[in-house]
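Below, in structure tokens: the form predicted on its own, a single chain.
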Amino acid sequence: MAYNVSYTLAEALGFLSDTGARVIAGGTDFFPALGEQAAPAEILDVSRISELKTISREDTGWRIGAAVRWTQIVQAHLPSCFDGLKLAAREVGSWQIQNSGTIAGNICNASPAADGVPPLLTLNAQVELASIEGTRIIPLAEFITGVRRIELRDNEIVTAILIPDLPQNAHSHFIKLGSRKHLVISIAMVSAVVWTDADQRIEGARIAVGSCSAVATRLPNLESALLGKNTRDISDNSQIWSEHLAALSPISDVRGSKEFRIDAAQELCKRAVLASFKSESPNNG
């Protein structure tokens, strides 16, 4: 095995084009997943490329470099719509994993239980991909195509996650259900972003559920059903939560049955939306 560390993006793209190396950024999932298998002949570590390690404000949104670590996201000063992503960042394994694991690694691993994916979906995240031929941008919802499957060409590197601006009064929340409090793969998880009008009625909502399908899934029908509702409307109406989960396709496994996952997702959707109403951005910094 040849382990190569790049310090510039141009250097990394050239090396990748020449060798077809396996790209890692953190490696917290990659190395454990090898088990008894031999490592690839060439490994390219992009975690030290400075231009991939920053969070920056752009004209129409935010740019999170591919090698940004979860601890950086927790500590960053970001709008309240990122609170759900910050809560998810605190759930990604142990502190050691949060200090090493990267946001691009989380989405490229393409696990149905990847904590970062539901909040990124509710932020309408896009994925920036680069190769020696140029750059392209695709929605995160199109980037992850299945379990451990992503829309990434052999000569490409994920360079950033792009988040378009949301209304200033957009708030978010993330809830993860597992068999214990910490260091656990989720049974179900939900992220929600909500913004309201002057009468505190929902003007916009985005809801995504993880661990209940092969890929974390937005619930557009539920989002539409919530428009115009206030907290009392959605607290007292149990039907609104149960009628719009058809997009989910959970499996039964050692962590829970598919029926339990549906019930859990329904309750978590309600809790995440209600929590988004009263969010006061407690996680900035």
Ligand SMILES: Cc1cc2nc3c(=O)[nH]c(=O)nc-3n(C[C@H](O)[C@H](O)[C@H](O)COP(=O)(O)OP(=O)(O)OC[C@H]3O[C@@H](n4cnc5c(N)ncnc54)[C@H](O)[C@@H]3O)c2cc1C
Second form
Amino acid sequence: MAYNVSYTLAEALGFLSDTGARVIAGGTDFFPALGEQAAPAEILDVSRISELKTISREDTGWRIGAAVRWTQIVQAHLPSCFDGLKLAAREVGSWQIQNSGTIAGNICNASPAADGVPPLLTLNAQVELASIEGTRIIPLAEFITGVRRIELRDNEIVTAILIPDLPQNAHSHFIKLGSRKHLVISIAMVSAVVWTDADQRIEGARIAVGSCSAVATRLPNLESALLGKNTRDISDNSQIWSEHLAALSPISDVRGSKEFRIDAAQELCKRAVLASFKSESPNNG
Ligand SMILES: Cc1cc2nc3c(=O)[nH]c(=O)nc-3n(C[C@H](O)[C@H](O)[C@H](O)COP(=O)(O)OP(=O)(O)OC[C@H]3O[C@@H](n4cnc5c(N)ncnc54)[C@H](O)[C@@H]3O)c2cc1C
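What about the form predicted together with the ligand, after the form predicted on its own?
All chains and molecules follow, beginning with the one already shown.
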């Protein structure tokens, strides 16, 4: 499509159906992955579709347009359960990458180390997909099916990420462990959402770990083991056992051995849960 113009979602879906174009948004994954190859003849740039560029409040949750960039997420006024996603947004590459890269591009690239996936899993995110045939919605946990594999048909684009409401007192946190502070692919990362009862005991917990399996994954055994616990219980390391991490299947690579990744994930889970008890928004606007 012509450069430097915006177009409607309907126009974009028609163009995709007619041409089988490759879809891009910020291009921060797409263009580096091309390497020496020439760019495809037909490219659909979804960052030019105005309907996809906003974060909005809906009846039962939040709608994050597919072309929303990481910087927008950092700057948006969102409830405290989004703090983990905001912390992850600040870890994606550098400011330049955060100004170009989108949340949908991150999940569509389906890297095991995609920073957006663990916090979105703890928010029970759903993915909205559209084609000229209509719209469908699937859970993020079913959308990413493997390394660089997603549940997306040739004529579809991701149009939004939908986040159902959580209790108002739900807080969240995200921790990324890398070999340096910035511009780094994680060795392990953990996102946690926690809400408590009147006695400050955990009433609900969602924990997700990235870079420790082909696809980032929730830890249901740990989530149920944490129910009823308070901060003192969690501070005692014995509350988070290796059995709670059974869903993980890390590999050994240049960044770390699988044994180190499991140890790191265990410690990061503890820190992320403790931080979620007292989380304050990293930036609300
Ligand atoms: C220097 C550098 C540092 C980086 N650091 C990090 C990091 O720390 N953490 C991290 O997680 N990532 C990092 N990345 C990867 C990348 O920036 C992010 O994954 C970003 O969110 C991708 O978004 P994008 O809009 O640029 O995606 P694009 O490159 O435009 O697209 C990525 C993939 O998603 C598809 N796609 C995009 N939007 C849609 C849509 N709406 N519907 C269907 N398919 C779509 C494209 O076809 C493509 O396959 C880094 C990249 C670079 C170059």
